[in-house]
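Coming up is one lone chain in structure tokens, specifically the form predicted on its own.
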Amino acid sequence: MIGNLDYTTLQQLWWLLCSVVGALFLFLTFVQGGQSLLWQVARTDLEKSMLINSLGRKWELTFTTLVLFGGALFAAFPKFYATSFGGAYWVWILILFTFIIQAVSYEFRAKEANLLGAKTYELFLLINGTLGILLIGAAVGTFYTGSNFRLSSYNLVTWTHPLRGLEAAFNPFNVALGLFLVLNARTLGAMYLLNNIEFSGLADLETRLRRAVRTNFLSSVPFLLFVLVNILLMRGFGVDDQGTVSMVSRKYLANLLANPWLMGLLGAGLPLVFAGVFRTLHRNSSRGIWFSGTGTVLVGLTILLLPAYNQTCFYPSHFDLQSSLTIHNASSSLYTLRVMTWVALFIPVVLAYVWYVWRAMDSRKLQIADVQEKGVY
């Protein structure tokens, strides 16, 4: 069946496999979320343990789903691999960064005698959880922004910007992208946290939790709606049958209409936030997070796939429009992508066993004799 496949159908099929990784990703940065809470939730080393050692259950799916995302890419779309990592490398220098500094702090945060202190590490937790989810919804935003990039004849690219991607943090539209997964991240966190942790003598922490819930979703929800009535409104980067790359008026929106079931997952995805958050704050349950963690993922998968489909450019250059990327201009051969494909069929297994695990971690709440015994992180 799959070698019946056709080469756009296969580089269709990879563009959504690697966005529902990304959009997974978006979801899994409840750990970040999480971490940035840690100086405003946590009143004593006990709940900042707590909280910690929660969070530290998890921090390697996200790392990991991140890197996931990055080699997906690498071996369906090696042309858009080789001219964002190898042109806007700043960018991704920073963002891989705030990760290192990340697995670096779970390691030796709670070592005795470590040499920077443990504060230093928590705060190391809280540049991983704002600067390194703000970068990476700005590089996002340049999907529907566009990048400062020219491709030879030969394919070399040549970065036309002097801050070698970090100019992409100062457009409006991706810097609002990059602070709405911020503020949901955090919104994410307190969910997980409220679910995840046992708070039998913490009842002041869960009620510092709740309010960080109302209080991180309420401020993410202007930027998300600028985010969502700029992508409607914006002209989008339209490619014709010739290949040749045109400014198109709304091209977005005609996107959505076009496919009408990317309109059914936004739409599905959106009232989940809410409904989740609404479980947190009016009837105080602790599964939250399962109903604004499935939305999380439609909408980040909305994001990731509308411009792509649809004859529009993915990663679309403003300096040269002639050297935007698509879905089919930057794909892996058609044997390359086949042979992706018959290896994909194990994405399955591979799903049951992180569920699995999952369960095995979260088959009871963290409790306070958790951490003053064993505590780890």
Given for the second form:
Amino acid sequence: MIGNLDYTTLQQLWWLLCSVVGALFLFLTFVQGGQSLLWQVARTDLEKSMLINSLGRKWELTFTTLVLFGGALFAAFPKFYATSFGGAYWVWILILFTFIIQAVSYEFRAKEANLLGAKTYELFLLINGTLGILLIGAAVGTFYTGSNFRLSSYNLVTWTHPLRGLEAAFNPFNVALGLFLVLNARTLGAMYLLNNIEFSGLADLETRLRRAVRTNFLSSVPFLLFVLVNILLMRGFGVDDQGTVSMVSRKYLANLLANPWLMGLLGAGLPLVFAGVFRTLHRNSSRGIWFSGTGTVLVGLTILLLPAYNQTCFYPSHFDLQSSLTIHNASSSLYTLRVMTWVALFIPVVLAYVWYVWRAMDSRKLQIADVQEKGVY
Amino acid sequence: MVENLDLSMVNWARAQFALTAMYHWIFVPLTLGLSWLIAFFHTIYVRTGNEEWKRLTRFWMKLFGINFAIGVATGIILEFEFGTNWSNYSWMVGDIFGAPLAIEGIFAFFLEATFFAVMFFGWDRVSRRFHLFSTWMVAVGSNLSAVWILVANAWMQLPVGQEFNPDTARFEMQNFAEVVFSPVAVTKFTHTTSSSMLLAALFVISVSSWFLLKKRHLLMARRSILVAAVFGLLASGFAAFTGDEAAFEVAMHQPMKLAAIEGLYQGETKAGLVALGVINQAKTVGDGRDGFLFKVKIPYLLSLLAKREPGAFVPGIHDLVYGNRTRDIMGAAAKMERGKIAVDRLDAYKEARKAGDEQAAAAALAEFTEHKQYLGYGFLTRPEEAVPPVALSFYSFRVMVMLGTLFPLVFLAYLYFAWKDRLERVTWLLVPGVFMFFLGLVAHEAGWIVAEVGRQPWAIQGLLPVTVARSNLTTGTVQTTFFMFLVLFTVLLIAEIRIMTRQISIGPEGE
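Please supply the coordinates for the form predicted in complex with its partner chain, as a counterpart to the form predicted on its own shown previously.
What follows is the whole complex; the chain from before opens it.
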């Protein structure tokens, strides 16, 4: 079965798989969003503890999805891995930095003798929840706006901007995408907490969380619109049959029209995001996260797929157009993609046990008594 | 192919990788080993229903969690560092090296991440059986991740199942099964996991000895020691056996690493093993001086261990650098000549292809193919560069082996006094026992140095030197991130030690 798939199909399949992992990561950034709400929404130590313990049972899932996103890109598109990480050095190093400090914060924050004090670890969580996601958004934005690099004839990268990747954070489109992701993560974070916590005795917290859904969602809409309108209007990096790269006007609009199923993803994703917010705010529902979360996955998927299919460079260089990466010139060999496709058949098993465990653990919501036990975060 | 080579940048990038890997390596072996011990403790609790075992399980789990978090924190940077600091490496071998990393994510990390939360918070949320299952899954997941990262590392030591593709100018995978079941991968995994179990046993012994000295939690400490000493003794035996296998693999596939570990400059038949020695730091290859200022040798042992034959010839550094005709060994110098031809012909091939001259391209390709197995040597500037740091390899190996010999004796002593029911009174054993965990860490770090420093100057043994594998970064950039990580990891390590010691001194009372 897999042996019959041709090289092009496998390259497209692997971009789809990487994008699914990336889109799931964007949904799971509700953890980061929740972290960034900590200072605003939780007024008492008890409320703080409720938030951190609720998020603390999920943070590793988000973290692992990010690690897998990196690993999948390494295995399937090593030239991207080499070009982007080795080139846009500072933006990735800073992103990683925010995830390193996140990884210790849940475990260390409430423990005695933790050297830096609880407030510092909470600050670490805030930095990860805001700066970390903002920079990820800026880095993803370069899929559309391009970067500053050239590749040698041996495909070795030279970055041509002194900020080495951080320049991405000064482009309005990239920043808008980053801010949308931050605000969307906060909206999702509030919805997840509404879903996960038992609010008896914590009515004020619930009210504040619902308010946070409203304000963060409303603030995210202009950035989302800015990003979407720009995507439809902007010039894109097209590549012809000979492999020559050129700027093509309304490229991404053309890609959308050429792939109606992408339009379908976006057309289903956006209403779902809105539906989740609507149910949370007007139906007093605690299940908004499932709607907005699914919507985020679909919108995220569209954003990741749109610049890769239909003869487009997914990692373009505006410094040297011909150095731009496509899913075809950046991929692993046919053999490796085949091997990896066999491995990927295991992914549904992973999704199944994650879902099963999530349900088993969350069948009872987090109560005040749960965070008063020994050994909690 | 290599432009603007900046050696100091490469060395800083190596230092940074060593820093992150060695910090990571403080925490990971404990995670690997302790996960099994906790699974045993938890199983005993579920079988007996005895609350004392539950408290004991929860206590070790708590320490596991603290250690796990910082292991995760230092781990993420390692994966991405291949891209950030070694981008040419990522491109040139990513076709092979990326796969085990992605598989590690799919098969192992999700098991750990998913069941970790159940193990910690599942006490009254899921059924007893499912909870126990989750604890076992954390152990399985952790150790599966070791499988895949060690498959990747083993491939750096013995790059099997690949072929250089002149059109893409990178190494591409030809046979996945060869990569996964490479003999080096198998011994690396068995040696790493067995020595990790040994380390976890030492950890339990150290903490429990401290409790016994303080006359606290006596029952828990005695029970923990009993399980840990049996477990540790078995692990020691297994670690010694697999360590011997690993050394045999090195002798077969990385003779230069072996020669450096032994400080062996001139090859010998009936070679003896230097049990103790002081390396002559002034010695350089080919200067005719003795490599040692002082040494105690056990005759025949090196030939026996390395070649399984007491009379066999073991090549020395000199033979491997300059060649040895009588023994039919091609030296690095000769390999370099061939490698330079390969590099040059690859250039010519690419030029001809670009110019559309297919005939010239075919001619260049034929010459390249003839010499391509030495391609990596073409990037060296002097044959002496092929020699890894001798003193560091030599001493690290000895530290590892001597400590590895001491540990089973310690476990035996603990078992003997536990059997005699006199553990609380043997202060002379308990006091050094408290420090055994730190010696275990030293042994682990020494082992890492032997494996990775001994591989120098290669990122991929014989194929890709570190000077080519690097990213195009300035020295200042890498220095900056080096110090960033040094400060951050050191602060986190201090925090971890403080939290850990506090939790130990609180003990299982509150559980």
